[in-house]
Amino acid sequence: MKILLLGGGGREHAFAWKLAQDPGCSQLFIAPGNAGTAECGANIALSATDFPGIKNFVLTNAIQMVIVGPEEPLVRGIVDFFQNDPELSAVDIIGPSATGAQLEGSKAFAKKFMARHDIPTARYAEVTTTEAGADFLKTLKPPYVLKADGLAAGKGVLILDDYNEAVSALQTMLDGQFGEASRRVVIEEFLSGIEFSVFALTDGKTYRILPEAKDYKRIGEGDTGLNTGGMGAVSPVPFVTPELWQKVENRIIRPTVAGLSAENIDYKGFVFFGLINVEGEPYVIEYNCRMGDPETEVVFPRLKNHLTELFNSLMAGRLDVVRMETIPETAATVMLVADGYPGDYRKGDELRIVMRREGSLYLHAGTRNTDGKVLTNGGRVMAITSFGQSVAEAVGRSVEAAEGVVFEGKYFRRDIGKDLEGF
């Protein structure tokens, strides 16, 4: 099967690495890809949101399946674009319709969906004026959670301890701090607990659950400093007991898929459940309409199933007969980032692996090839994943591998998973 993979980050390198080993994938193209994906297939100089360009490439190269990695093309309606075009409608595309992608594209849509289907989540209000928001904030205890309704490149969530600061921040958001994404703001009750991520592949009626993960958002060790797109991840998650798993499936995954079916929402792809464990009870913090990053970098290495097997079953409506198989060992990812990230960061520095650790997986996130050299090209530069019999062992091996990667201003956290030692 000839496959086109859209995207160019660490998640997409994990997809490409997995597909490169897949007997069902005869030829792989990645648009736009990065220096790492170029080792798995052919990078194509196309934006993931250039729908006419993608159409031309698909038709010219007889592509049979398109896999959409990032959220933006999904929210913009690339699945609908394919389905509504007679020349493209026979091409399999992995991802939800624009309506389904609103689970990530609109926090307000997601909250209303959860309310309709009795899915546990934090109490909230959707506001478009500072006055309404200030009134709702008075009903909450600090800290206060403010979320831009739309996509804001992972930067649209603020958590503030002071009421007056929260009101001021709300005004700034509504005034366009995150563009149109924050013209509407969702204010949430703060939930205290420990977060984790669960992933399901669904055809909108049936589903299969992938390995869970826990990622680490803060830039600094000890979970301090600014939020990032993710500084590392581990899988499996020690505190996710069989009892908690059962609650997640019964109270969250099953009613979510049933809700998609009941509302006739076309959804053939991944659902990312951002969850929080509050004293043994799971709540939904957010939905994403695709796989996570850096979680994919620990989930896919543990997955024994070939992706083409899963996707062919998905498109044929046969997911319910698929048996998911996973590697039991722990996988841990450490993310190498550029100096200055998550603020203004360096680009264009040469990256070299001066000592490669056998058994570790080097997944490029923000890199490019120029004149035969690998250069940094993003805030998150490379994800390194290793296996171990414990979280500490797996993280230690990834940290060891990270020491052998060289570029100016390299930074990474050495304490990924340390908070899980007591479980």
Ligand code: AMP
Second form
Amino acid sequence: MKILLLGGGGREHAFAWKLAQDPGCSQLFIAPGNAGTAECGANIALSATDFPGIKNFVLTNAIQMVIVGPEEPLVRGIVDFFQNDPELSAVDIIGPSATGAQLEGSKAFAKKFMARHDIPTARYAEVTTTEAGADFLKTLKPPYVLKADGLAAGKGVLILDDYNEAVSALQTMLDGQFGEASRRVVIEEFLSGIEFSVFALTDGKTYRILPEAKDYKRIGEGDTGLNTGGMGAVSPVPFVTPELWQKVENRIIRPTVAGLSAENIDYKGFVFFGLINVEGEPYVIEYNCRMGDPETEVVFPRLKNHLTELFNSLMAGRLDVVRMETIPETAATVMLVADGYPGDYRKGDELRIVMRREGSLYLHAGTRNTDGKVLTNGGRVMAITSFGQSVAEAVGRSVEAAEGVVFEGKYFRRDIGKDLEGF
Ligand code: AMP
Ligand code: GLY
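Now that you have shown the form predicted on its own, what about the form predicted together with the ligand?
Up next: the whole complex, starting with the chain shown before.
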């Protein structure tokens, strides 16, 4: 099968790495890809949101399956674009329809969906005026959680300790701090607990669960400083006991898929459940309509099944007969980022692997090839994944590998997984 993969980050290198070993994938193209995906297939100079360009490429190259990595093309309706175009409707595309993608594209949509299907989540109000928000904030205890309704590149959530600060932050958001995305704001009760991520692949009726993961969002060690796209991840997550898994599946995953089905929402792709464990009870913090980054960099290395087996079963409505097989060892990824990230960061520095660690997987994120050199090309530059018998061993190996990669201004966290040591 000829496959086109959309996206160009660490997640997409993990997809491409899996597909490169997959007997069901005869030829792989990645748009736009990065210096790492170029080793797994052919990079195409096309943006993942250039729908007409993608159409042209798919038709010219007789692509049979399109896999959508990032959320933006999904929220913009790439799946509907394929289904509504007579020339493209026979091409399999992995991802939800625009309506399904609203689980991520609109926090208000997601909250209402959860309310309709009795899925545990923080109490909330959806507001478009500061007055209404100020009234609701009075019913909550600090800290206060404010979320831009729409996509804001992972930056749209603010957490404030003080009522007056929260009201003024709300005003700034509604005034367009995140453009149209924050003209509507979801205000939430703050949930206190430890977060983890769960992934399901669904055809909108049945589902299969992938290994869970925990990511590390803050730039600084000890989980301090600004939020990032993710500085590292581990899988499995030691505190996710069989008992907690049962609750996650019964109260969250199953009702979510049943809700999609009951509402006739076309959803053939991944659902990412951002969860929080509050004293043994799981709640949904957020949904995403795609795999996580850097969670994919630990989840896929643990997955024994080939992706084409999963996707072909999904498309045939036979996901329920697939047996998921997982490597039991712990995988940990450490993200190497550019100086300045998550603010303005350096770009265009040469990256070299001066000491390659046997057994570690070097997944490129923000990189590109120029004249035979690999140059940094994004805030998150490279994710290095290693296996170990424990979180500490797996992280230690990735940190060791990270030492052997050089580029100007390299930074990474050495404390990924440290908080899991007590479990
Ligand atoms: P999101 O972009 O929705 O993942 O939110 C970013 C981060 O904000 C989450 O990973 C949580 O750490 C935090 N957060 C979001 N909602 C809540 C909440 N209701 N209670 C506590 N923390 C939250
Ligand atoms: N690592 C969080 C995300 O992919 O959104």
